[in-house]
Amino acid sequence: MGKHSDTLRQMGRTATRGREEILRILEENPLPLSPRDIRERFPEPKPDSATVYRNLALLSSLGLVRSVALHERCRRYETTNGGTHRHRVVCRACGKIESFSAMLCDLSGIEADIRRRFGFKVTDHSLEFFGDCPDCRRKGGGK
């Protein structure tokens, strides 16, 4: 088994094949995957589609990966990487998706104002800005 088994074993589950692949591919791959993406890395013998969403679905409830909505059909799922995140940016013409660390990523006035309105207190964020890629705006006549 991989680095995973650990980890998986502590919270009480069993370090199977499909949650330690799930886990290694996520984190090789810098953008949140879709379930299918994450089939189709996975080495022969492939699970079927829905042991990959059962799996995704226990993964998520332990908070080892998160989904991610781009406003697309699918969700798309990324590791939660001990508590770091990432943001991103999304084409809405042709779907182009580029991740990234913010620089500086202080949302502590915004967390404070839904812990004061709402009573959540805020333990992560995904943040995802929507716009039109370079290649889009060529085609577009430069918008």
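Numbering follows the first chain given and starts at 1. Take the two forms, superpose them, and find the largest set of C-alpha atoms that agree within 1.5 Å; that set is the rigid core. These numbers were taken from a predicted model, which means no experiment stands behind them. Compared with the form predicted in complex with the DNA:
Superposed on the core, the two forms differ at residue 123: its CA moves 2 Å or more between the two forms.
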The other form holds:
2 protein chains.
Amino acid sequence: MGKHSDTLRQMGRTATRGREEILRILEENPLPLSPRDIRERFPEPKPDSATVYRNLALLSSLGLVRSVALHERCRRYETTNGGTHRHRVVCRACGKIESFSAMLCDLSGIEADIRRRFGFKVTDHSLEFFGDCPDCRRKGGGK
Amino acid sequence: MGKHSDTLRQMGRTATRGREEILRILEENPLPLSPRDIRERFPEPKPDSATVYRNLALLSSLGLVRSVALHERCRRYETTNGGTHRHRVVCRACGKIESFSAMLCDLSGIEADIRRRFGFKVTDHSLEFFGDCPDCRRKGGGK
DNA sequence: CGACCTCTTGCAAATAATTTGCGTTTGCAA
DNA sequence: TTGCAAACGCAAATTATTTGCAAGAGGTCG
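Output block for the form predicted in complex with the DNA, input the form predicted on its own:
Full complex below, order starting with the chain above.
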């Protein structure tokens, strides 16, 4: 009967253990997780991974979670947490990910331009940064 | 002996048909292509897909191509074309992709902030927009 | 509370993307 | 041209993701 069950029921969906756990796990994690990561963090008994995928697809279509693309082999997911919007910095060398909230990203000008030029109504965007983290820069001899 | 062979040799790598074709194919295409798309566009005889993957990895490590993450099941690639930097708009409904060059994206402020807060030296970023294209908006009844 | 119907799940198998081992071929420098 | 390291093709192994189906859980109504 947690807040997640309520949210799900209000959206006309069945509240199940799997869905609640996914939302809880993603909320507790500052970094986006892969389906595999999510399953690993489930308390026993762990659900089948097909279930994790199906639930991620559902939660995603409800707008409760979203996928984050970090140019890896697999997708990662994070909660939308009511619209708070985050970005990442990924280290090219070691893969470390930092996450920060996007107070600064004002892309409304670009979005308006896209509307004008292509007729696309932009509803969301994805912005990730890649570079070298302090540790790798020190070791790697980079400046 | 094309310009691509030269580029590759100057970087100390063997110039092979596979690599030259990939660069040519990507240059001719305004939209980022998946490894499969790339292979399909090869003139006969088509290379094995393992070769395509290996070459994309190599070209990518040389900075001649880069991967673009559009939240799909597979990666896509584009040429870096000497630093020109592009962004996309992807339609949530039909998957149509528009590409535009990034005259407007000034993220240097954010990048400086990242440097200050996390110590990451940002070398690149990835910015994609998602929304509804004109056709889908018309059909879908959205406004 | 129990019947009942629907939506979910587990399981197994099918797809699909990507990677790897290995013997053969090719690019290219001497 | 010759020789060798770097690429390639091919086949098989991994890994990610999806799907079909029968059994099980969630929610509603009497």
